[in-house]
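This document starts with one chain, in the form predicted on its own, laid out as structure tokens.
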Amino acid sequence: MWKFPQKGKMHIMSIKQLMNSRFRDLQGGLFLTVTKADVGEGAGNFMKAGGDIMAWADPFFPDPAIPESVQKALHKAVDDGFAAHYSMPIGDFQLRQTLARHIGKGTGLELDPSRNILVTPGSDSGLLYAMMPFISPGDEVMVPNPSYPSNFLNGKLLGGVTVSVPLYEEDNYQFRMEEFEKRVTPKTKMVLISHPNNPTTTVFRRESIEALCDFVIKHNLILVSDQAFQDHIYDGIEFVHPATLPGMWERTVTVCSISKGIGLSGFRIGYIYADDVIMDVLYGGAVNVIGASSTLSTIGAIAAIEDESILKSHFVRLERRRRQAYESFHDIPGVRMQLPESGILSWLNISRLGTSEEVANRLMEDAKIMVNQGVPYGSQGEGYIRIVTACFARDEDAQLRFDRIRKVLLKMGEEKGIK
């Protein structure tokens, strides 16, 4: 049997020199250890060894999560045989119609499904594609820190430069506009936000969003707003859609998903909405860059969005779960935690216990649970961990894991003499 040649360091370096600088430094875990839970085989191997994953933003994972109404639609599609065929590269028209109604209810916007909406194979590809028409080599993209790891990397992949703008826990992670103003340059092209913010769960308040939009207009920039976690906002906090503010519709690209709120991460259905001047370009390149979304997933997505009881039921469940997580973690000596404002995550300040890496590794070793280190979410994430507290469908099963995490964190506090 033919064997692959061994890869020496010099061989790796010489091949990588043929790659462009945007990709050359990426690591997939084949030669060096990577810390991101969704890169390489690390998480898969951890699960095979009996560990639990609370590091993928996938609600109810690993339990069954397809609502009955969606199952019926999928079964019928398979029985009828239609699911074997392509959808439109820009997205099935019925799904775009359904999304136009859904978006309209939440925003008041009257969207044309043939001019303002594009379906993507998940919001990660949608986020990169939303940025592609605007970023030329050397263009700067301003990204709040901490933020979603892809926000820091995407600009580089497109040849641009990511400019990190710090957020602060003492501000509840709201924008300090002076931090933006002192970093803007003639090369600044875009501001990229996750709203609500991942990993902090922060909902940017109206004052923050309005100030940011004024900044975007003042400096003639594009705003890309990743709103994957928008479906569940707690405690009556107002959610302001940047695209609805004066002067912002024509310069905002909004990226959304059915993965977090509806809980159908495996369907890989995301969507973008924007002004038709922007959308015309995105439509023009869709078949080349993102291709067509899964037809079967599209049919399931239509059923899921049309069944409004799903989001309502999930809201009750997830609101209860975030309180359950807060009660489990917030009073641990050496840990600081705010009650999550949105979504499916919890963000813990564990800086008194150790570095993000030390705490995450200890949880893997002693609790057999994988959580996210804070550092991939930006330099401001050091001293924090992210836990996907919506994992596991049953509260009892989640609590078993919360208890294991709590036990390890308490032990770490005791070892450092924290009371």
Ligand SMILES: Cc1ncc(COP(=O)(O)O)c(C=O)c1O
Given for the second form:
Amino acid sequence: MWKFPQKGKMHIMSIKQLMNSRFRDLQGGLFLTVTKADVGEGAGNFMKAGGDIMAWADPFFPDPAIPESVQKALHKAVDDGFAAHYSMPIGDFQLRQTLARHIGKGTGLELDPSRNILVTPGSDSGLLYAMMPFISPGDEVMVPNPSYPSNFLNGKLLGGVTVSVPLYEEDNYQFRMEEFEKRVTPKTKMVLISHPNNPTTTVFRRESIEALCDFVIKHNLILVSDQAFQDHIYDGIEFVHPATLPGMWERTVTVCSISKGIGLSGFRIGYIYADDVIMDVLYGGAVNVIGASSTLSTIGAIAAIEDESILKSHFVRLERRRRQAYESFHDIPGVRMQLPESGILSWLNISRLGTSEEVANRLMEDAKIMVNQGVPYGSQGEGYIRIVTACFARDEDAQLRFDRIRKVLLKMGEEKGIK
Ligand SMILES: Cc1ncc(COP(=O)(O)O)c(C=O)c1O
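Switch from the form predicted on its own to the form predicted in complex with this ligand and print that structure.
Entire complex below, previous chain first.
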């Protein structure tokens, strides 16, 4: 009977030597312990053992969350049978039309669904693909720190160099342009932002976005704007779309998703919009790089975007939830947090209680809850944890978990003598 060959360290090293050095250090958790919640079997095993995951930015996870209108569309699509077939590699035309209308309402842009929009299987693949035409080996990509972990890795995967640009809690995590200016070089090609930012929930204010766009134009750069969290902005804060600012349309690639605001992460539908000079290239490589999105999910996505009551009702639920989370965590001795400005996350400064690894591990052990350590979000994430507070459909179920987290953090504060 065939058996897997024994793999010693030497064997692993020799195969890894054959790999592209950009990929060699990636770890899926098979040979080493990895602590990132989105890697390998770790999170799955934790759930099987009865733990709760509050580390995936996925509204209402793990409870049923497909709205009724979307369920109907999906059932009909299965009955019709067409979902057995491919969607167009650049995305189904009807979905691109629906997206053009949707984007137009939010931004005032009048997009041509056949020239400006590409559907991707989620925005993660869209983000890497948006960067591919621009990044040659050695090119530098500026990424605010903290930021979404993939933003630091994508440049490297393409042979580029990620240049991290610090943001500061005392600035409410807005851009400090001098930090960009002092890092720009002739090799700088791109700025990549998540707006609103993950993990901090920051909505970059008009002054910040305008200053960043001036910088991008002055240095002849491309801006990739990851707007996965754009749908739920609280307290009437203005959301400025960089692509709409003077001189920016031609050099901005905007990447969005139905995963967060609309809450359909499992459908794996994202979309990119950009000027046709950029889009022509992205259309040209679509088959090779991203394949096509799922036809069934496409039909679900059209129904979800057209039923505007979904975004509206999610906004009310998620806004309530972020307050509930704030009330549960902000006054814990040794913890500091701002009221989230957007989305579904809480970002806690726990540096007086321990490192982000110590605190996250303690929550896994004592509260049986997996949250995110701050460090994968960049060096500025040390001393912080991220909690996905939109998990669970019912506020009461979320509160039970918030109470468990609170209890452990209170205990850690007591142990340190913090009052
Ligand atoms: C800031 C940000 N951008 C993009 C993504 C990718 O989401 P998706 O691939 O589900 O669209 C995520 C997922 O967590 C995210 O947090």
